[in-house]
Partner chain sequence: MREMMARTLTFGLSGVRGFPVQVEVFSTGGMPGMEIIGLPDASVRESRERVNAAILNSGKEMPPRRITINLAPADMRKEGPSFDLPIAVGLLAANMQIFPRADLDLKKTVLFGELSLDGQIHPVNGALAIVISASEQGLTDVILPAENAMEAACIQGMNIFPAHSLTEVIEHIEGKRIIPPQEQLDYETLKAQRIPSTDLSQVKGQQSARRALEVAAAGGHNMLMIGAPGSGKTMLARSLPGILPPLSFSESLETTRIFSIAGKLTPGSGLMVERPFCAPHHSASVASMVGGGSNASPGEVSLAHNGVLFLDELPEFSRAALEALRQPLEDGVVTVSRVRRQAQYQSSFMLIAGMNPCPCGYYGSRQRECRCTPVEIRRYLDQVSGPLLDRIDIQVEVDTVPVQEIRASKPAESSAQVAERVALARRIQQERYRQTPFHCNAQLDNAGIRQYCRLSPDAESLLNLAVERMNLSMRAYHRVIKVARTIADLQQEEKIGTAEIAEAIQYRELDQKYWRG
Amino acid sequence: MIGISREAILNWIAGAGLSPDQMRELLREEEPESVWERFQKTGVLIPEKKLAVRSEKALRAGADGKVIAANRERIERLGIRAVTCSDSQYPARLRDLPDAPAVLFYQGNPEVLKNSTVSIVGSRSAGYKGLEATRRIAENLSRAGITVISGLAYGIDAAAHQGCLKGGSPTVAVLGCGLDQEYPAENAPLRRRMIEAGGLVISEHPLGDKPLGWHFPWRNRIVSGLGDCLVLMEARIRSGSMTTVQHALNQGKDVFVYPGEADSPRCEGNHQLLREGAIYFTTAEDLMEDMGWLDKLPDVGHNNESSAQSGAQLSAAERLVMNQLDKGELGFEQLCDRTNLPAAMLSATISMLQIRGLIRLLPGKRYESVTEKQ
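As in the form predicted alone, what structure would this chain adopt when taken alone?
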């Protein structure tokens, strides 16, 4: 096995154009290294099965010593690793899917997938309000320690990754091309920031695979599969985002739909899904409550000293809310009236105060100050 790495072997297998079923069958029954050794001796990849002519040609061309060496060098230079459906490190959320990818190539830290995860999708040509809402929601989810997953495309995808980075948690991108492709080129700096911040970029495609149109609807089953739930921010009825929703529903995932602008054609998919019973939400807090995550948020207000330290760092909006809740428990509408904060800002402020352990949610969507109880 001198001169070839496991990643280079898997890249060679993935580049042969096998069907997903053939690849899963092969890698579940045999280690990549033994597949390579057997092919070197017999010229056969899957015993007793005839492959398409184009697959046979790709296998022979890819097994050329110079090609293998060049791919190994690129894989090492780019820091690419690989995991198969038979490996213990394979993402647990994907393992039981009937169309699970047989191999995943990745750059970055795969441990981030052990966190709670939310997949966020939407239009590449999203409006300003949709982009701002996406950044806000992703940031607040991130501040709660939740990993945001998206596809690194223009528009909603990029906004979701940006918001997550701002919130301090790692974010994950699933590509529809090989990891050696910088696509879209304008998001290359964002991709580097994601990896530097401890995030993850993954793909089932081998080196050299271009971002072809049909790759993305198929890629979207991984985007939805890696999330504990799916969020749709903005989409037309006929769009890739709506195919992701269908993947999520087939996978048994909860689908949360942001209402968007009532008269915008960019949100027509949102409105159709909401009419059909999708979960309506407007804030990260709504989503976390429905997913049962609010009770698991970090509690930093265990004593007077830590509460005082937190209080010293409050924003103006957070001080307004705390001043009201120090007088007693209040509902959202009461807080809105008494603080004069816009509803969206108040919701984000409440989420941050919960994350910091300074207030808690009571039955009936009422809130109380934790510091008052110290």
Contents of the next structure:
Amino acid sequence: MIGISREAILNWIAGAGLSPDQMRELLREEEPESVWERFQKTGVLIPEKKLAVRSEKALRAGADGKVIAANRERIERLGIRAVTCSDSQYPARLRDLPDAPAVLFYQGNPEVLKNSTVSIVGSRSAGYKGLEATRRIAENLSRAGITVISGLAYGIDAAAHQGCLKGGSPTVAVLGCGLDQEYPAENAPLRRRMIEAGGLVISEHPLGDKPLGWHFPWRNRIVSGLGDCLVLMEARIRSGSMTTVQHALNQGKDVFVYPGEADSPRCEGNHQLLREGAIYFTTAEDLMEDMGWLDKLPDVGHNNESSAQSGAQLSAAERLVMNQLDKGELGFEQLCDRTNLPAAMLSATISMLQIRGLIRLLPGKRYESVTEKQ
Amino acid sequence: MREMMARTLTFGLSGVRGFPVQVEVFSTGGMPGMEIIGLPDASVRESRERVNAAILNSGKEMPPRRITINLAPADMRKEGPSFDLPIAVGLLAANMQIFPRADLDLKKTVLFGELSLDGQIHPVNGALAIVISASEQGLTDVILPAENAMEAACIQGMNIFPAHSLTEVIEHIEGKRIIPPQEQLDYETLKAQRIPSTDLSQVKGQQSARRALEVAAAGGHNMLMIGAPGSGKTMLARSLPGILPPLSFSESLETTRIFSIAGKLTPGSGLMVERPFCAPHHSASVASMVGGGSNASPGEVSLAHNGVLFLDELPEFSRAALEALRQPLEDGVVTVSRVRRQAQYQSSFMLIAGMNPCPCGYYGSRQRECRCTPVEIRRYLDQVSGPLLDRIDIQVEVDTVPVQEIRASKPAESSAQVAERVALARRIQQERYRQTPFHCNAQLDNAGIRQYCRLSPDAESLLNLAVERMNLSMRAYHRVIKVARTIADLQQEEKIGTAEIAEAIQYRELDQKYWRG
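Next block, the form predicted together with its partner chain, ref. the form predicted alone:
Expanding to the full complex; the earlier chain stays at the top.
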């Protein structure tokens, strides 16, 4: 029996494809080691219980010495740890959920879940405004020492993790596949940075589980379950993010919905939820206030200086452009029209303002004033 | 039976060069028949039948004799139907059917043209190339198809005799009726008649793209336009020939010669005065881009010589086709090698490329929602990364102009107004690069940039700041300086100041990789 780690045994059990109820029952009554011992002796996983043929097959294949050794080696190399629902380190927020995962595999530091947490979810194909807002909110939450939880997908998820990292607090990702899978491949560097910054990556899937479509809506119950509240940034009506909201409501969590653009189909879900009574918010401060985290609120009032100060050093053309952009974002053509500057001069002016960080280029050759927000 | 022999002179084509070909006709008794030797291809060998019929239909006879026709030099491959006329005249002379007048030497008169069965003469490809080569060889008299006469009309010191039929040629050679020589055409008068096909005043709005186009034209910079479908990229590109300086006489000769060889010249037209605009479809093969085929004919890059090559939907082009652009972009010539042939064509062109910001085309658009994933966008943009992008100095985003703005907008500048400024900037560059291998700012290498692009201290610190703040690459750094040089030339400034650098920075759209986050 020497050479078999607890993680490898749990990985073996998780690979059998049992129902969550069966697994929870099994692991609540017994230590994984004793389950393994009994299986070695009798070939039976749960006494007096007939398992599906597929599960039996998977168990026998997984118990093979070579397979177990290879998995154990991989688990150690990737630094994967595991907790079961009967362990004391099992996340307290998940413990009482009716569909709580029996086993959680993780990389990184599980202590971060002791912080206050906010789960942020939203569309993978979000608009740049939604992404900007997500980064801003996650960053400000993070500054206040709140851990952001999300799903490491493209779009809103990635923006939430990035924002949180920028704010200095660790961030948590819940995956819909085995921890050895690099999915989405694009976000592999982000995942690495998260771990390096003391964050956490969690999954209920054993090694080798592929990121299949049906994993994700199911995974979302963990995303919502780990947060003290849920934030929805952008979602269509039929989308994974909306299933997360459903999970959160079932779990009795507060759901905060960012308003988003009123007429965009990307934000249809937001507006439906807001009509149904979700909590309206636009800034991290709103959220903290509503959650009663008043001690975390930063002192306000030292943010609004840059605009007035730099205004003094602007040239006439630069002031013309800034005056237009202070009213809202504009395209190059519109700027050309409203300022009456020749295209060459306008280009030069825009470069100057960009270099000084006063304005920012948006997709579609549009510009916005940076001092407008925050 | 007496043996008889006659010689006529014509030209064959190898690439853009013509080479003299002696057509030797030998007539003797024996088994009647006709043989053409000296590496003729199928179209030359078939001329036997055309010549036979044409002679009979011109009221002459073909005596039943054994005839051998040799095309010397015998080691060069001869192609095309332009040998019909010299063969026919040689045959007639060898069979004592015609007697050249005393002052006409058949060995010094260049003949070419395709015969039809009834004795008419059809135009051929490459007439201009042949006449230029003949002129280089010191020959002055050319009898050619009437429809090719305009092409040749601008060459100084040539006697061009445009012929419509074999009968006319016979009468001309015998001195019965001299064909009136083609009037010399002055290139400058041709040039004065040019009308740009697309005028810049038709392009509404698009202030930034218009300005970028002007800068590109002034410095000969290659340009990439990024914008949603229907934003006017093609329209802008099409108006570029109209704002470039008109073709000079020697440029026109080069370009028309290539068009003439490719058979792309409209029949009856003279030298080209408008710069060519070639827009191959993105399914273009390597051979159609750089040239190829069994006779190594010129491709799009050569047809765009001294003009504009427009590649719309750049990422959709095959990688091989884009790779093949590197040699012509680098050297201004392209070498087409085939088993039997090797030809070199000039191909110095301005590259204007168009692309969508993402596969569906609507990333960042206000009109429509983009439905591409980040991976799709990344993959799409990566199609054009690398060496080709390296040669494109100006990258600019083209915004879609909403319909109501198109109607309301004030009248835009015309091509002629922009062309004036461009011409001035080009003259400054010509002056500056008189003793150097460069012609325009776009051709400057790093050493050239150090020598000719002096930045004011303010401009230099601004550029360094931009590199740091806007994540510009080192590659972008040199491009910005070159473009700033052109902007300064447009302003007739000797030194490059902050305003020029600041504007040039705006033409590095792809470097500001905002759509990758």
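Numbering follows the first chain given and starts at 1. Take the two forms, find the largest set of C-alpha atoms that superpose within 1.5 Å, and that set is the rigid core. In this text, all values refer to a predicted model and were calculated from it rather than measured experimentally.
Colleague: Using the rigid core as the reference frame, would you say residue 38 shifts its C-alpha by 2 Å or more between the two forms?
Modeller: No, its C-alpha moves less than 2 Å.
Colleague: Superposing on the rigid core, does the Cα of residue 54 end up 2 Å or more away between the two forms?
Modeller: Shift at residue 54: below 2 Å after core fit.
Colleague: Align both forms on the core first, then report whether residue 65 has a C-alpha shift of 2 Å or more between the two forms.
Modeller: No; that C-alpha moves by less than 2 Å between the two forms.
Colleague: Keeping the rigid core fixed, what distance in angstrom separates the two C-alpha positions of residue 365 between the two forms?
Modeller: The alpha-carbon displacement, core-superposed, is 37.6 Å.
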